[in-house]
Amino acid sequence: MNIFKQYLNTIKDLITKNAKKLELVNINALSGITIEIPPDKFDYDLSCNVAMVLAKTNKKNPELLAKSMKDLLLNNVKSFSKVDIAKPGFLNINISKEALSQLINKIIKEKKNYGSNLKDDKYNLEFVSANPTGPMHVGHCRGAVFGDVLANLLIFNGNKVTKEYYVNDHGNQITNFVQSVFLRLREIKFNEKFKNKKDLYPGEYIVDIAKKIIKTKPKINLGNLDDIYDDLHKLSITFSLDMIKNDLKKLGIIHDIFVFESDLIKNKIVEKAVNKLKDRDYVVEGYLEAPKGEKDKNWKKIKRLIFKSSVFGDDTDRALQKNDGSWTYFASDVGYHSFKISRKFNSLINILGADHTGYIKRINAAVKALTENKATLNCKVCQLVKLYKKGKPYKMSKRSGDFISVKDLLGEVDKDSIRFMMLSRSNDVELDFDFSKVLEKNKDNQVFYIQYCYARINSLFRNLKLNLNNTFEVDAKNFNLNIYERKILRKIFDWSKTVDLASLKQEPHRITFYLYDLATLFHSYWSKGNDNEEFKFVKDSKIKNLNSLIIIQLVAIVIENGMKILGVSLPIKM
């Protein structure tokens, strides 16, 4: 349910059966006209544009023409009790108390469910995607908390989502990763030293997983590593990525499906993608200059296969092949999205690290020419974490190599402050995590103060010896909400209206914004309470006024829903 799609309809709708009599010659900008709740000082629950939109176009004059939209208004729209013009020409709108009554009992009937906008599309959204070659760091953790965020988000408002990684098990990061574990069987079984190389992996968790691979094949040969590659691969592969799904069920993060780049090489998807571009003369062989960044010395100007990206927005053209004619990375990655487009989504969604902004062009052109034009691709950018501790950066144990592991964070701070915290800032902009600030027990700390605004309400029910999950209906002959109830049923009201732009730009962070929001609404009227004798909730062990409950049963319908998305669980008692 959303009241303002369904009232700005209302609106569009009689507009246009009444243009002749508001003398509008043009109506083609009804798609620019909004209804939003307008700032406090106003006191009323929706406020509309339309005067203005229209008055532009017709080149009337904004108030003169809400006047005259005004009384159409209150004579034709029962549910609007009062309309008045606040300049330059906005419409402001109180809703009856019957129809407030009505959204409200309907509110409360679909409950887990308020807030959905039952969009029905098919998303695969591919998110973290670290490479197998050792745990997650935190850099990647913001990256899954979103992206898992996202997925809850868009099924929530009713869509079909596979949440999907993407592992790149090949390749010659993948032969360094194997090597080094190789070289810890080694020194394990033979107490040889290992000889830390350049490009080999350090980091005390190869230690792990050899011990590992050891328990599993007791008797393997460590004689000579071509012998055994295949085999190592496999089993080095596997207990990296239950190292990694460990991590990630710890943040609650569990994905659908996992695709594995070798898979895609062997079964010739990458072979099939770029002859499939070549039929339509989007791949040729020519010349390319060494792509920046990379030594001369490493790049020969050789014939090698190119994708024409730049003709769908790429800054230059793409190579497909390596100096030893082996598929590039990129090669790789236009077979991988050939294979997401082969199974009919709707919507391709990538989160990206903050060090792959320079990708999004070339893959987004590469999914454009695979499909010409008609499957869409959102790459969203998650940008870097700080970690702080009273305000001074905050280094922690490196025992994963030379970076900051999700373990290690795990073990500073809990999952639903780490989930919470990872969306209190839009993807898009760096991100400072406080240590303190999460372990307060304040305001501050924004995930502890919504879990204490819904631990408030369950003590005020359990006091009033009343299940929260009781359905209660409003009385709209008695209906009568004082300042604060108002304030937050247009906030409840809202809720709606966030999880339709959230999931439509694809930004979560919204729902954190919006959840903070209505639980300081909710703590500030509380608060009043104590103040002001007015304002209590609760006489002699009573409810003073049935609908003070049921609007602060809405603030808990939202708040369950809003944490369900965010991941974050919600304790009864604090």
Contents of the next structure:
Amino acid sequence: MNIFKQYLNTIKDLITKNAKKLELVNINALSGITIEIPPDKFDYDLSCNVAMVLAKTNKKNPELLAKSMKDLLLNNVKSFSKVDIAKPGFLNINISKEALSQLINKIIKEKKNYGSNLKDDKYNLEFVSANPTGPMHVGHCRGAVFGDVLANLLIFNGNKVTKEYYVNDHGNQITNFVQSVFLRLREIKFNEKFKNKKDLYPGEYIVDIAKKIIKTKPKINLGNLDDIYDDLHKLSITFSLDMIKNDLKKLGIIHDIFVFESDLIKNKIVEKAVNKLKDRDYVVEGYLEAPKGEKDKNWKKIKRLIFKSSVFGDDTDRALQKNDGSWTYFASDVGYHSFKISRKFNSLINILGADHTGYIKRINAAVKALTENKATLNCKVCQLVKLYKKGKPYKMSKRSGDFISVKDLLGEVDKDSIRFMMLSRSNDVELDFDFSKVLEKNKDNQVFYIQYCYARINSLFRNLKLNLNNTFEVDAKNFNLNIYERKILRKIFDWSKTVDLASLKQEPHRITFYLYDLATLFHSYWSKGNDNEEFKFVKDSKIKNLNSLIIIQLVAIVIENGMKILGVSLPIKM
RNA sequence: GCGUUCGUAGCUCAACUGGAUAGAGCGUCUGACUUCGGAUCAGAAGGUUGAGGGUUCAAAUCCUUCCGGGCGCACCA
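Let's see the other form, the form predicted in complex with the RNA, since the form predicted on its own is already up.
Every chain and every other molecule in the complex is listed next, the one we just looked at coming first.
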């Protein structure tokens, strides 16, 4: 249930039907009208800009138009008890008591689904996709949480989502990785000291992988890498990926599908995708210009397949083949995206780290070329995370090189706090994460603040010996809400809109901000009873007004729904 | 240099894809509570939304030119 959409349609219909009466010639602009909660200082439930929008296209005075609309609304919409006009031409509306009680009953009925807008799209969401050459670090962590929560959000809003991880298990870096594992194996078996050469992976986690390989295949023949390469490749990737999966699991993240680059190549999916582009005349065999700026020693002028991505707005055309004729990373990714497209999603989403911004145009171009501009690919970029401890930059890395691993982070902070903090900023802004703050139990700590709000509600129900999960009916006869309850109720109505907007813009951080605001309203109301007897809602261990209790229950319902989307736990006692 | 992204209160950030007097938190200054209605609450001060120009009833938001920070600019992944 979304009351904004509901009443927006009511108003639109009414105005369309009465266009003549209102002397409106042009009502095309109706698509631009919105309904929202008015600013805090106005004591109204809804606010609509319709008069201002239509005044423009019909060359009318907005305030006069608003006046005639006001009468129209009051005479025709039963649920509106009051309509006023504010300065430039806003219509401010109050909903009648009867309608409000019905709306509340509806929300309580919907409960766990309240806020969902019952969309029905099929999304493909690719996220994390960290190279299996090493452990996950903090940079991956933000994208991981972002992707997972975005998936939860879209699912909550009614959609189907496939969560995918693309495993780059092919190419030079992987060859180097497997070679590093091989050398570590020899180190263990033959006591050959591992010498760190350029391009090899020195990290100690390679030793762990080697140890696991020896455990599963004690008799592995370490004479020559080439002889065992395929086997060793498979084992190394499996164990390395296990390490990543394990970190993800601790963060509460589980992917539906892992797609392996090597499989795409083996099964000719890359080749077929490139052929498709060839058929459409987006591929040429030719020469690329030498890269400008720094001179690249390895650069050779060789005839190769090139994708004309500049046709679709990319800065330059992109190579599909390397010097040796094998596919580039980009070519594989074209194959991967063609594989995604073949599975008929309405929308593809890629979550990328900030260092991949430059890649977006290229892959977008590929998707456009593959689908004749039909499919939509949306690349969301997560900016950097900077870690702090007590205000000082946090640099700790026991064994993973010069970055902080997720494992290190999980040793310092719990999963709930990490998840919440990763969404405490919009994704396109850098994030400072001071995790000493997250360990405090006060207002500084937003997770705590929201959890505490929920715990308080539970404590109230406990004291009243009532079950929070019970369904209560609004007492419509005595329906009088005080100003704090009205504010809370309006915020509750806003929940479905927040969910919808966050889904539409693919911005899960809106959920965290919303929940914090709701918690603030609640805490404020709660403490009113300290100053003023009138606002105490319990007397002699009994609830004074059932409607107050229901408002509070609504808060609990929305917090439950919201925290479930975030994947953050909600203790009933703290 | 090119691309991209951001620039909002002393600090960290919001702002419903153009709406009303631009909102929170931290910090500062006041006050309430002295404890399971508990780890909070109330109030005050704090702004030319980086700068200029444009579009309109209405701009932090759109266009444009600058200034400044991040990221990227492979046949790597």
